[in-house]
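Next comes just one chain, in structure tokens: the form predicted on its own.
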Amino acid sequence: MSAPARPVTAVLVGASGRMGRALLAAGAARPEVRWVGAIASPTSGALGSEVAPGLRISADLAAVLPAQVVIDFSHPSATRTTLRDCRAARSPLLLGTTGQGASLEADFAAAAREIPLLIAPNTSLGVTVLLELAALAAGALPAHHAAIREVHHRGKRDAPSGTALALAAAVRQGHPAASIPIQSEREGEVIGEHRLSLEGEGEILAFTHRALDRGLFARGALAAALWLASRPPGRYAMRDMLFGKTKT
């Protein structure tokens, strides 16, 4: 009988926020994975607590690293010295954060020819398969009109959400003319829900994803960083790991 492979290391940043602690309530399930570090803010005030056995939060990502994979899903004003520091440690970047713009797509293809780095505005498997739906279904009905809706808690800072504009660049690799108006809502503590519509004459197709627990992400997250940790060097997304990699 073969040996049972060894845990992943991992490295958590964003450690003290909601998304943090559902991945590190979520690693505590997974025994292929092994936390190594949790990094928060300078300025976080859970600085110095254990948040698993051994391990406590700090604020210096380098003096973790190296590490199998990394996973961020912190503060987009923190994206840069996550990129230097996992590219100075060769270490694979799984970046859930989300908000950074346009400004930072050179940072990420210097870092994608150096490490595996996926960037994922959400890492639920059931909106990896709708952005996959999104995009048939716009290039089928190239004449429907397409709108989305997404409603996320009072706390979610950007707006549109990174899992909107995802959606709809779905919606343009099927049909690129498309004009898509996107409302977005925030109320009351709703994790995240989306639907997307495509209006013909004498018809509505919809889609709908509605996020029921948060934990969703985390095990997404989780499994996605697991299988980022082997890949080579490259840019990828959530839906590399369900469908392929078919492009850079």
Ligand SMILES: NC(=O)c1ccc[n+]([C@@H]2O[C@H](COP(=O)([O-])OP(=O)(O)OC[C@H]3O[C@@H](n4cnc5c(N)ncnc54)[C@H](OP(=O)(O)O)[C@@H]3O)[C@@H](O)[C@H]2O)c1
Contents of the next structure:
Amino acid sequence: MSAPARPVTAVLVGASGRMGRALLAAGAARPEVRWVGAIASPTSGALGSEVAPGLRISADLAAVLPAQVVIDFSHPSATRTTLRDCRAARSPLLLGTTGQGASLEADFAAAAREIPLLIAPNTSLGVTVLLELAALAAGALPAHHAAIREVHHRGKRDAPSGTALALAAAVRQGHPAASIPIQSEREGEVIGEHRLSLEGEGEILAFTHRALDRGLFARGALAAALWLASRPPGRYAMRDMLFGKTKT
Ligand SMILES: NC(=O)c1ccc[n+]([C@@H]2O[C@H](COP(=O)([O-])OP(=O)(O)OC[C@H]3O[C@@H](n4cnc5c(N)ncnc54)[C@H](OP(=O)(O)O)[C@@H]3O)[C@@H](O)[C@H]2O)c1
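Return the form predicted together with the named molecule of this protein as a structure block, the form predicted on its own having already been given.
After this comes the whole thing, all chains and molecules, with the earlier chain placed first.
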């Protein structure tokens, strides 16, 4: 992919958080990205602080739009507002925030008719490939018993993780299991670990992804955001960047 002639203007929602800081650090190494807004909650202790040269945290997303892409790694309670403001400004949105449940499905569908919307419960390129492998393996082994285990740091709010749910959905694509057990553990500073096992008679096939560094998600998110900025309206997933879009 060749670099665009001019940097892509980007807004970061959740700029004061763990992922926000990782994105700002990753963005500093990518001249193709120019931050034009950094957003936190209206009660954030970080409001007004300078997080990059000339970039101060504010709470009003609409005021810093339009941008060529918005990247949201914040809190599920912010998602409705982010969707509304991105739609109003016709700005593409990469939604990395997890934990919304199924309640926003109609909002996602409506937004995707108007803007490019990439919903990414996990922006790791390795996990993106894992989801494809999971669908392939589970479809070929329908009699095997599928199970998922995920481990994250104690600060993670949602359980099961968005990635574990995406993994279960990938398995179900070709597998008859009505429900797939997901074991969630919260301990220490674990950034994120997911394991899918397919247990059959006399064998266990297992896939493990272990995140070693939060920057991994940030680098994947920036790559996807740059890709999304030039897509037409529609609903996208990380896989579409790597494997091409096969459905809307
Ligand atoms: N897709 C992926 O690959 C991936 C990877 C890791 C994490 N995540 C998800 O990303 C999200 C953030 O994770 P994190 O670890 O960075 O969390 P975090 O450290 O708790 O940071 C949350 C950020 O969201 C902001 N925020 C909270 N409520 C908001 C609101 N109503 N409007 C605007 N901003 C708001 C916070 O601002 P203040 O607290 O300063 O107000 C803070 O900047 C979570 O949903 C997590 O599950 C996704």
